[in-house]
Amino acid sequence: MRALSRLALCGAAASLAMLGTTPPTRAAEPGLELPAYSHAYEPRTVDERGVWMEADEAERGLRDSPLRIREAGLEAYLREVLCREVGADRCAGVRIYAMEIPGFNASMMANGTMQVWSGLLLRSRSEAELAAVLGHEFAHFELRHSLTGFQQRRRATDAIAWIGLWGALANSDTSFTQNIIARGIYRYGREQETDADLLGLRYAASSGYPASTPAEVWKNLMAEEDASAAGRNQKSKQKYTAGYFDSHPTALNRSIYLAEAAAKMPAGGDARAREYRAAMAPYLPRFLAAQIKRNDFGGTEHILQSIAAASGWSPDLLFARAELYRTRGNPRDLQVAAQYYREARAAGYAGPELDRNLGLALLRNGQAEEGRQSLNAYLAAAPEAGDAKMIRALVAN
């Protein structure tokens, strides 16, 4: 693990050198000053040491998790993006774990552990978008939000418990006072998120990535949520004001205040979309397969179209689109799926699973003879496949 970390650090440093990034020169511009940072920070209080011990235990779980994407190249690349965003000195003490979880998320713990979910990597369209989220999470870390949040929650829950006990002894209703205190917990969380958003924006503006990107991330997420709702015949749920128990500002609110703040900062430069697509290309099929299993037709179709809008309909994207329609499985979906499978083959998709899934779609759509032909082609290409016995039984019926 230590050897891998040294390799990753060396790789990140080499990459930054090749990119010629010089964040410190921009960090000195008015309005872009960053907090003083010490990479050798150690926990100082009993509370903080407790939070760090919990984080150390959680990190051991991440390190050994079967969900971790262990290909060294991916985690090294994520470190490269983070270092470009926050600066090589700040990212030096961070350990990054890439996890194969299809949700849109990344998080950072008090001890410098960052986890990045594959769903975030799938949805990001450029290094700048990924960096915006990583910078936001690093801002939580730099502002010690894990510790202050823990202390705030503990004080509030202690107060709620004591007030509840006093009310029981005095036979008085204390629910209103308890609700006011509970509301403070969630408001405090929203304030922390806003602080992390604005510090993350300063990282972005100092890095050379476009300052407008953090706001774009939230706009893209809202568009996906709207597409998911439409796919389920539901109304859009976007709103400006957070609810009573919401721990985060709403996506609409964040997109607005981030755009307003970014307009006062240097515009930035290249979002490095082409470099990001090249780095993610080896992982794209598995990320898409995990997304399709989420049973979110509208959201997944939106993601596919967003990727295709930037890079065109590649064989992998066409195959994933065929899988999306076949999985939903309406009669018209099966017909559309068959068409996309054929387009994927024509574009160069060569995996034997294409003939298997095309054959299954055709069989379900009542096109028995064509379905058997595709399944036989699959068996000829993969006679020792784990499902070969089942497929032969389908062909025989």
Second form
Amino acid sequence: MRALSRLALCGAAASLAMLGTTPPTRAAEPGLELPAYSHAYEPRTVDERGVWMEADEAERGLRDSPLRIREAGLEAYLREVLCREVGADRCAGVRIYAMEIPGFNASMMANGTMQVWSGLLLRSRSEAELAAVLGHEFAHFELRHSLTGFQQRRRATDAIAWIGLWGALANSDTSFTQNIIARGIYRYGREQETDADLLGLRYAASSGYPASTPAEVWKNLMAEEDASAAGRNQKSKQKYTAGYFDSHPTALNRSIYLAEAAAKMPAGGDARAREYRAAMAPYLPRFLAAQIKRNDFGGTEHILQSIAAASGWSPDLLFARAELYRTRGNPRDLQVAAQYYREARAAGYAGPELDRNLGLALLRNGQAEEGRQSLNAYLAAAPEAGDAKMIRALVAN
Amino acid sequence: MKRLLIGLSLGLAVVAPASANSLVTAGPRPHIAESRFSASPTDEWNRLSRKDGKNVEIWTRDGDQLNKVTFFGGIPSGKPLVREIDKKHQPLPKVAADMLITDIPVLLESTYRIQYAVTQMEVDSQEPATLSGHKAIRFTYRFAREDDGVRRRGEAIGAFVDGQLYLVTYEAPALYFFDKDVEKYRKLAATLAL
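I've shown you the form predicted on its own. Could you give me the structure of the form predicted together with the partner chain?
Time for the whole complex; same chain goes first.
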């Protein structure tokens, strides 16, 4: 199976080499060579045309989705980051869609459609971290993984079906052989991920972003998973070896091999954390609000701490922290929340919702008089708010 | 063997109606969502056999993707609104005895975001109301799920009665369907009693 998958990859690479491609314009250093790249690539085979047709259809849905973040500037900025990571010539054929989905993910389809989820934007602490994930996804695209993955799955499932039929005719149990083949599907997926990781690292190393960043991304994600588990009184379980049916290598494994490979590459330069913070500032409150509603106290606190460690506790971060504690809602949390609301105000948070939420925290904690004062301040600042009638009724009772 | 099969199929035939979708006729309807909730619909609804939780009941006219009334009947403190699909990795927020009435829309939103992959949700208006003589909150909202990306609107009324949460929601696609049936829901909601 492994030999088969290698063959498929070599085949894909060979077919790319025959397409009259332009030589790479960057990455001349040994060890950083990138695959040849062609502009306006058109699918060649019936399989590839099928994969592209499905991708085109999915892209239409994505383009018109209400979940797309349409504010001017965000998708353009993401493109800038991708272009800096993989080079201007390569990124020219990509369409990027920013989607409001709080998970940590980005993905790319065979036809050059990339989607980036808000959860990834929230968790990244610098352009380099975001670029590491975008570069990894671009590597899947460049290596034609959608196509080879599809072909490998079809081969394997065909084989499973035929062997099953043969077993039924011969009245013998073929489940062991079928299992071995099925396992190959997942192992093939993991091999693709590793290939994309290592090519992504080569992009990172030749982009000017630090080569050590891709490994950091996985370390930070593991830290969040651990914090999340601890917040739910569960054991953390980072593993080195992927399970039987895992489609990806484990985060621990990835962070280690990426760090080892990065150590052999040029160190790179600025991670552009300041530029990233500035670009994300308009979206941060919205992304944080969505994260807080996921009922993951430990994970969310980790995200807040990790952003604050890089940029300090901004008014938005303090407000979000207050919201996180108020949402958990134990008496001690309500007390801490009130304190963070006040710190957010002292730091310059000016939105009227601060008074409302502070008031609600105090009211729920039995501090009725203080709570009413805050709610009245909210009503004075936002008398026409959608919830003003309800808040007025709360104050009156 | 044959007799056993016949017996089994007869047994299934008797059991089937209880687990199938059923018609809700006009007239008084007690013990909705296995709770103190009752209503007197003036027209017909369909009750889905699907159970999202012990005290959850879903009514619809044309299918729950097009118009859906959900009754949450007396969810006690410490319990989530609906049954958790993944307690370990996606635990839902729980009803708490000390919650304020304004925490009801927040609880609904958080539950939807976690359980139903709702990635956009806005609560638009919140105003005081009464539910069978109890202090209640009436609120409206908009949301979109990750899987179908359809813009939906919702309207709900909820109250805490004896420390338990009673909540009724109406949801439908914002395009055409919400307006088509919202009055039918409001007529139904006006007959709610506890």
